[in-house]
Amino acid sequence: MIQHLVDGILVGSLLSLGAIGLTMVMHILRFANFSHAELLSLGAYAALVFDGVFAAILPPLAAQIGPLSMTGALALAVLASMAFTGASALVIDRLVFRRVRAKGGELSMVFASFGVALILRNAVGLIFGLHGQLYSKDIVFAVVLSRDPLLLVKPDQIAALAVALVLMLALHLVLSRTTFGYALRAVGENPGLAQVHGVNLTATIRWVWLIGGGLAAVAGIFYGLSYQITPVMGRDLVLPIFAATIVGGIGSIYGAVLGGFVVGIAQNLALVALPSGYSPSVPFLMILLVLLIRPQGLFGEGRA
């Protein structure tokens, strides 16, 4: 029981990260993106290129960090996948969205995240091939926390949490301490008043992609050191991370920290009543139960 509760805390920081992109879009731009979960893919092989370009170009940053499987390459390659990432979000928006966000309504706009959802999972399978990648071939066996009850965890495991609080506790800085993060709140309550009291309305649409897909990056890649990385992970993701997004709230983005939280623990604690073929179900009886008893989330903002 309690090696199904470290275990559902360390998957739902990942799903934390993917769920705020996912509900700062739902939020301002207001549709479902059925893409984003693409963006933890492609972010995931983005690493796996810059890894390899890193270590040839410095093979001193090949070499394993502690008892990590992460190298020096890899940990360049997070930064410039980020970077890689989050404008590949913005070119997307720029070619698809931000057109049939001038010409459509938001349920074209949902038909639309389904195609580029497809478009990318296809070209990366054709690119990168059908079969699961690892970062490392090299062995991390798990560290021992506690022998009674026994529990297991690795280090990438710590590691991925870690940054992950991280980047959420930069990221609670930049929205209760900039202006930039008042801006992006006032939009998302208002976007018509927030122009009209000068807040760049296309700016600040270009940071949440940028954001967002940039956070998506981080829970690819360590969801991918953690196990692999394969063409449809992003598939076999986006119902916890939209699971994630609904039951903190949509608009809320702490919402969407506490609700990756809670997913990853329901999911892995399921494991322990159910069969491991059921598991991937819990996320979708979790958005049901949460749309019949309190549709708007445990931390739902108010829509203007």
Given for the second form:
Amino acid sequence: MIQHLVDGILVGSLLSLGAIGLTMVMHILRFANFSHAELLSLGAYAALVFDGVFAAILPPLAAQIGPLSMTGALALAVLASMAFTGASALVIDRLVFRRVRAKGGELSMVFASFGVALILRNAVGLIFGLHGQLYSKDIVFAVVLSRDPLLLVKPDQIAALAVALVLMLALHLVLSRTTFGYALRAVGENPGLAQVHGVNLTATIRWVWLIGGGLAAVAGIFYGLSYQITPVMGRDLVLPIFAATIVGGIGSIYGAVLGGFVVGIAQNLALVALPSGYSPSVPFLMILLVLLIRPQGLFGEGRA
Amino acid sequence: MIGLISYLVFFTTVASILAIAVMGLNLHWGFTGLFNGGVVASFGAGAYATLILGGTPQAGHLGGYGWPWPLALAGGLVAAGVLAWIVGVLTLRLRRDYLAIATFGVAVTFENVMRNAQGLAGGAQGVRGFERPLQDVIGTGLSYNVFFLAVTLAALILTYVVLERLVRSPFGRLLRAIREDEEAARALGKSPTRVRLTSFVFGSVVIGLAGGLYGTFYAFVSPQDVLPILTFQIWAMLIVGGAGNNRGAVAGTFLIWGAWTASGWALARFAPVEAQLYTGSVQFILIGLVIVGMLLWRPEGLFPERLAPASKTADDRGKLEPGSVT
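Structure of the form predicted together with the partner chain, given the form predicted alone:
Then the entire complex follows, led off by the chain already shown.
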């Protein structure tokens, strides 16, 4: 039970990172982006490539950091992959979403995002193969935190949680303390009015994609580090991430953080009651539950 | 020659079944502006319920009630309708993309439950043991397939006629009115939420009909038949054909299903053996490219919706006086 709770918190932090970017896009660009989860797998695979490159160029970096299976090369690869994935999100917006946005309504964007997701997921599968991959073949043993009740945690997972929390704190400071944060919130409230007040809409949208893509990359990499990297990880994570945004309230960044933890914990606690095969259904049950009890989510504004 | 004919019969049957589903989706997306991300859930509900209700008794899971086929099929339609009603009631009054997320969730969950619930629907092995209607009279093989093609074409024509009448009726105009300007419709005293729910449930029942026919045709359904890719294929068919145009929807279905079948055949024939594993990926990318490409370059489809100017048709002119505006 305790083990499931801890596992839930660890996965939840990664879902939160994914959900932050998604909820920002849903708030600012007003469409449900079904290709967002593919950015997680894009980030994970980008890090795999960067990791190989950095380890080849600078062999000393290939050493592991402390008890982690993570190497110095992979740590650098995380940064490179964040930049790459953010830039990719921007390019996808240029190529597809911005042009659909100019032509049609929000729902055409949802359509387009499914198409983009299909293309990205299967292109990744074609390039890297359909089998699962690992950053490191070394086995990292879980650390026993407590024997009664038995509680096992991998050092990598703790690192992932720490990184996720630091990123969330950094984002919080940016949103609450900088002009950019105010501009972002202003655009979310009323894009027209924000523009009248001198907020650069194009630049704000650009930052939303960069931040969303960067956070998605981190989530994808740590997810891959905890389990394995597969081309279908985006497909498996899309519903949990959407559930996190709906639980938190669409458009609320703090809601997305909380929603990620709630969904992660619920999905793991459900293992106590349900056979593990049903675990992909849990996010949908949570969506239904939230829609029944509190459709606007925990922090939502209930905007129709 | 006989091989070609029997293949054409098979192809036309499957394409006609899919065309029914595409017309159901057209009622959602084309005429009402509802985003249905879980077409396979309605399709699967229709197929599974038909087979469970009409099948012979099976060890280990629910089913084998042996209902006569028309009743079993009706049960499939009801199952698809009930499922749609539950989702619709919960989501249609909210922000419009909630429906997209919830329907997508239903489809994922439907597949997941069918795969795992051994006692409900046979789990990963699916539902078997279904006696196809009139099979003992007509026999198996080509003669039966021709008969079933006739049944499917009848269902296709019936669906087309009913939907065409529906969208030309006052209710159809109301659907388009809500799609174009919800506030204006509300100001005229209409309830957009209720109208959307009606449209959502009815369209899902039509998709359920397609599912029921599909299950009957193969006398078998398994979780492999309700994978998300079917939803994307059906969308591609509608987008290519032209949302809001039922004839376009049917044409788009035959076009995309033809292209899908041909590309699958070409990849299996010409791709090197070691690449065979990836033919699915290539086909999925093609479907994605069709969806994105159509949205970018021809969002109205190959056969756009024809909107008759309201005041010019004789049919509408008589209905312009106050009180009968619909």
